[in-house]
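Take a look at this one chain, the form predicted alone, written out in structure tokens.
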Amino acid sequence: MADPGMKVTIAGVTLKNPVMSASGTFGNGQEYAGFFDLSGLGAVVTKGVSSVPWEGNPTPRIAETPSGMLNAIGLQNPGIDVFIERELPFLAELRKKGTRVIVNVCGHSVEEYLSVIEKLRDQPVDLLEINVSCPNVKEGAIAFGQDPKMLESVTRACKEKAAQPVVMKLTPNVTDIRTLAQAAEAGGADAISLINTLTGMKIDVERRRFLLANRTGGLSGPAIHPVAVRMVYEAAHTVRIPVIGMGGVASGTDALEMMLAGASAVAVGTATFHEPCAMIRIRDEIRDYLVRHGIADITELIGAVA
């Protein structure tokens, strides 16, 4: 059969394959196209982006765990100013070879989300990911996507002020991932991504004092993949708008169980630690795919397993 379609939509804007990196993973690209041509992503998500320079948390900052890893890096980064100045550049030129590039915005306040929004505006910036993990500092620190009507409010606030389309990121640590879903949505969010980390705690028993400096940290790696699938499906399921699924995806086997279970797309993160070209196998992994089972467009597979 000829080449099977591997172009996907989200939000209007078409990716030519489906395979993306997740944010906080990859760093903005620069240091990975030594190891790979990033033109054969679908999109290149770049770390998180803040109004003003983080710091980030105290070191140590990751530790392996059974399947998977930890970590409290905190978002550091330098500031939306000097992403525009020295990273977006890059990325711009990738983007004229048609991957799209995806800005991951965090913010400990709305201001602070809405000041990143207004200056990407007239940038080279297809999409943008809204990371609701971040604490909000007015509200006793409660993460923005951990309360349904902070995170609907949030949604609206950053799509009144976007020029791009918004893809709101959620978090797992809630009881109900449908819930958060339908209030993204309900305040006009043009794409959902998830999941984000799982909080988890290592301790080392020798030294009886915890392996991280923050005490917890995210959770990331194959460990978390059935949880992932799992809250795609629900999400995917529950809302009209696109879901773009993350979470554990080491292998084409595991793209195609997110986008059978709904998702539009698939963001890969951890894998690339060990193994800097696992997106363009899985990318390859998912074409084989739809080749031996003789499919012609993978849109045909997106959500099938009902």
The other form holds:
Amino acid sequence: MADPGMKVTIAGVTLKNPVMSASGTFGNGQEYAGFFDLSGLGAVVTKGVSSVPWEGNPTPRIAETPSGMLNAIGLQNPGIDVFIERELPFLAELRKKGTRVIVNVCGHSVEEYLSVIEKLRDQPVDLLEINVSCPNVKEGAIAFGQDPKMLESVTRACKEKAAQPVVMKLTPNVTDIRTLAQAAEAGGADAISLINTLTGMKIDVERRRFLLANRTGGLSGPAIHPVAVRMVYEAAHTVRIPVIGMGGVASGTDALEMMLAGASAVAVGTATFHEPCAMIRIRDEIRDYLVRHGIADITELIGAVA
Amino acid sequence: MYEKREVTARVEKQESLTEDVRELILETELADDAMPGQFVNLFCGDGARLLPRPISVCDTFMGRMKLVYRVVGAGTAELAALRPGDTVRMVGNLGNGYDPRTAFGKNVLVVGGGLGIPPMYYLSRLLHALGMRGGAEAPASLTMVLGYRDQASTFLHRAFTGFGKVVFASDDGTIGYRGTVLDAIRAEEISCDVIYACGPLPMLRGLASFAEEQRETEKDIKCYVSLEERMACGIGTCLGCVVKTKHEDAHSRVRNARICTEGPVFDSAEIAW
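Right, the form predicted alone is done; let's see the coordinates for the form predicted in complex with the partner chain.
After this comes the whole thing, all chains and molecules, with the earlier chain placed first.
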């Protein structure tokens, strides 16, 4: 049998395969270039970029949990100007090899999101992922993602300003993910991605202290995968726009589960911390599965379990 | 500059140095280019423990790397169970390490406290070798001050003999001076141009102010400290392990330098203590 088709399309942008990095776990790619050939990825999703440099939270920012981890980085980043000047040229080169570039945009206010989006208008970027779901930043971010009306209006504002298709990244810290998925769609989103981290807390019993300086942090890793699959399923069966699935994907099987639940592509995050080349292994495991099951094209699997 | 890389190392041997401190000898190509002050990230076999355990390099010799670590939790307990012939997945060599050029022609003081001692062994050995070679690169002198909790918790304490003058300090006085490494430094009236230190934060902070005092009174002494913080990736992407600095950091330009990448070794005058 011929090589199975691995291409998927999100909002008119075709990816050579459905595997991409999850924002915040891959820097802007350069640090991993020594570990594997980044052009093997469908897309690179950048660390969140804000309009001005963000300091992030105090340390400790990281805590390990069973089959997962908590983080409360607080979106430390150098801001859009440094990003364009220093980080984007590397990604632009990668883009020439067919790996798509998705910039994750964060902000404390609608104006801040729009200022980043505006500056990316003429840049070599394929998609914008709008972070309305970070649990570790006090103003903006998650507040925009938990209220359907707010989410719809932020989405609409971003869409009006954006030159590239807009993906709204949703938080699982809501009562009903379907309502939020619908709100993003109503605001004109070209796609949605989910799930961001689940808000958690860990206490050092011996010292009787919070492990994270921020007290709460976002839980990621295999521990959250079943929650993510359920939410991807619910969202994908509620809206017509494509869904990018993420949350604890650490194997080809995990990725395929996401796709069967309705995801058109899959992002891999925390697994990279455990295994720098995890994404390439996951891509290969997906391909092996297709061969083993005689499936000619991966798109046949999207939402196939209904 | 060598690339950071993921390797599978083979365990040559492992022994107990104290009740909870272990010495692990690994056969790995990372030994070929590891510098003192750098660290490696060891992965647990149990996939439920996702994050690597960062451990500083204690020594390298003939394709072997020596790691000395304390068993503090389930992850390090798993490492402690490794036997000869077992393999362990790791990423290295990480961080900047100490820059030997800052020791050329200088009176050097190396300070290690507790689990901060292992990387100082590697550094002291290389500085001593530099001294034996002579010439402009040789340090003018090498003094080492090692701090322990008590006599029972000592490890590697004999290994430094032969590199230069070794001074001990312990909390209860059962080995060397009773008190902190700084108490020992003052008691011995140790004079130096450059300090290299690794150990608990209060110790490093104390040495940083000691260097600062010296700078105010008489001479321009430098103090380089190795810091630690909880981290995830170890290669500069997650921004988990930052430390507040006095000047803009290289990555985010917000005075939050990455310990895994810009560090772990910093000029103490750069840290916003």
